[in-house]
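Only one chain is given next, in structure tokens, and it is the form predicted on its own.
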Amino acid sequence: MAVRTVKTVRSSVWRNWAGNVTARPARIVAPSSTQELAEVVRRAAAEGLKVKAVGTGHSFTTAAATDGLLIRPHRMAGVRGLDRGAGTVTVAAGTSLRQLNETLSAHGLSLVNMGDIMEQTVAGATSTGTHGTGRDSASIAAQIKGLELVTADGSVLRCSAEENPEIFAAARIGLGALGVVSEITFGVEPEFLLTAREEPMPFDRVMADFEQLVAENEHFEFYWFPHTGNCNTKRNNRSTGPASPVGRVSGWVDDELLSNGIFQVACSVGRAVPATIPGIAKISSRALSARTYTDIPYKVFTSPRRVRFLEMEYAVPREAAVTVLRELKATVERSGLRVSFPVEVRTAPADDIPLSTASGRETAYIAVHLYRGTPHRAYFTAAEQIMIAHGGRPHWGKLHSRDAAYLAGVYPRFGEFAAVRDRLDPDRLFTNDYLRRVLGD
């Protein structure tokens, strides 16, 4: 094994997708194999450099920022194994969700659920708890069947429900605190069709029917447009077909022109002249009309996101969702805040991952956004205060102000994760300021 093939940038500046996080690591490396990854971790430890890995930078937090060694996994990409009989696919950590979805589709397979973008790497998405919406199907991390980690001493550790199960339990959402993920095995199933029904609906009706809408649909989500009483809902359910994809022209109008192009202009105008935002919101909330289409899963679950923004998302007990949303709406209406982005609401079943935002409880996700460059602190702080009053758990990759003392109180298995971390990284090779805040020393 030779490490001379590892690409190294001696000094460089790294920025995340949203542009709100900048890091100046001492060195950036791009290993092309697990063996090379293990060697660069050992070398960094010997040099006294902290180690972090980063994917495509879609986190809004400083979870991957470091002044030590930054590992870019893009050369560790692609399928390493596909077992149709077992219903699994094994991929290298730097594989993008787009590449994974397209490869699975080519083999007539699919993930059971996913988030709404495909630009992330599989390791980055799972490590921070990326999720979609689902009545019965949970986050991407909950679909993991096995993991390969490079730990602090450079060892390569494999884990699953049968092999190192206590590590597996924690490492599916590991925040980069347990080691560098080098490979992931996902459970998959034969590709199926989903019928999506997108429909405008009044806020009060969504609130009144929320539990029914969740119970009656495999996947339900909606957007509420602040300064209005309008929502746009989306219901996805399995279909026997036939496939009836969004038309090329109508899809471009809705997904590119309205949701990205015109919305970009509207956000820019709102940032420059905040007084125009309520009026723009009323127009925007009525711009998208009802539509129904049927397609393979990743083409229904995901959509392009070209307008850059900042985001905070909290997971609250599902039974608290309507109360939280009504409080958030009342806060926006009486505060004088000007909010140009819709609020996104999704759900998830309880899962068994210690640091999953849905760990042990039925969950509703409430995400607030603001256009990049717009002052966000007042709005996000107001929303956060509502969320934490209901035991909210912040998304690990999105903006929040919570620390280890708070998080230990809302995660019953927080101590279990901490014990695994102490075992795998006692000297905190993989720490940074963010992990010190959310996990403690």
Ligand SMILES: Cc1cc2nc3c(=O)[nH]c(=O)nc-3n(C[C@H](O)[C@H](O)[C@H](O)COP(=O)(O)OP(=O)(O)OC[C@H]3O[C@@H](n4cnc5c(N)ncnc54)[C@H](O)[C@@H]3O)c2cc1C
Given for the second form:
Amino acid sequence: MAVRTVKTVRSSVWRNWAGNVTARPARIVAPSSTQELAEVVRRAAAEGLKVKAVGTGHSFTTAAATDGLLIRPHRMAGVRGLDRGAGTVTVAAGTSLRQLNETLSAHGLSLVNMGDIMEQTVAGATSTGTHGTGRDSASIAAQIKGLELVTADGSVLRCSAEENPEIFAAARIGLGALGVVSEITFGVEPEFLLTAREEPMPFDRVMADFEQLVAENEHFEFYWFPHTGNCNTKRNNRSTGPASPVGRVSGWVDDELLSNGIFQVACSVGRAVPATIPGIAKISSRALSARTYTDIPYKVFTSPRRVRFLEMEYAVPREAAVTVLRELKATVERSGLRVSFPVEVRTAPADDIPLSTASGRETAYIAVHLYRGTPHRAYFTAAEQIMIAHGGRPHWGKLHSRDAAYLAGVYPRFGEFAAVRDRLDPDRLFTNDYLRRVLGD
Ligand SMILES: Cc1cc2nc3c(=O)[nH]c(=O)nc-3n(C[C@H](O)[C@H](O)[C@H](O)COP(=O)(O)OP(=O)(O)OC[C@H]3O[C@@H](n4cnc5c(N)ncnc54)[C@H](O)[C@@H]3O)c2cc1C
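Now the other one: the form predicted together with the ligand, given that the block above is the form predicted on its own.
Time for the whole complex; same chain goes first.
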């Protein structure tokens, strides 16, 4: 296909969701097929432009930023194939997780696990290792059965456990460093029901029972409210039904009014007058009451996130989670820090992806957030020092200060990823400042 047909958007400033990253690409294009994508990659390489595909900009890091050619995803979206027998769905890389989940549901199918939201693209989400919480089921990338990659010379490579297996192993979480993902095949299951049990619980009880809560539930997570001893816990387990979704009114009160509308106001007050934050945290942590509901998976896993924030998240060995959380609580208490956002804690089983934050080890995720516009450095640095003392691995899409020297030490398969990258992109067509920092060149 002639390159003239590729939609070229007049270059402008690109911004991420949180508004903390901006980039001025030399050119922005929106290809609508794998062929067009391969063509724009070849042309950029010939012109000496670096290349970066973006998703919906939900990363807090500069992972997607470029001053070269920026490839937008929206014209490469939609389902390309659904194989019930094999239990797979194949989608174009720019498909949103929302579209994927809704389409699957319309066919009586589902992913096995999801993160907190579904605004991201499938390629963007998997490229940074986006995950939810799970005892047995891992990240979204771990559900990939095959993918198609446009590499630096413009060739189209298919990979799976059988075809180009060493590239497949690495490219499921490829940080955009190995090429542009054009299509992904996910493993899916017949749609099932999950019963969610949300319940406030004291911090000390969650710490004492953490291993048991993880072991006894398919999906356990909790939020701890800094300046308080209060947590909100959530346990999701498969159910035989019947479905009993959150009521329209109570759902709106909990998920829109309390978790977004009033929370937004509370965060704004806290940002203007930080001394009010501990008091607000005590009220916020008691605002949500216990509830139980049963629904299809994506409606249980995900919820709207309208309040804009900055986030840092570390994966630590699961056995270190309680120690890390106690240290974090003690640090907040003895410092003058004022933290308006809860700390989110999730888990994942060990997986086999070289740059997965759960690669080869049972993992607990500990995420710290601050309302956008609040100075975040002191809090995030203090939290990061605790995480790295326990061999923490930062989420690739969330703020952190680690470099390749550190990361090579906490990822036993770092060299394996680097070797695949050297093979596929020796001239670093797909690099940017972020990759130079985290991968070393
Ligand atoms: C409100 C909010 C909630 C979130 N919730 C979670 C959560 O529950 N769990 C979690 O783990 N993370 C979560 N995140 C982080 C988010 O899922 C990741 O940062 C994810 O990468 C964002 O996807 P995106 O489509 O916006 O991609 P972008 O942020 O636009 O890009 C991410 C990376 O993917 C690369 N990329 C994009 N498309 C391609 C492609 N076609 N080929 C190759 N590389 C590509 C980009 O170059 C970049 O390196 C959340 C973020 C926000 C803002």
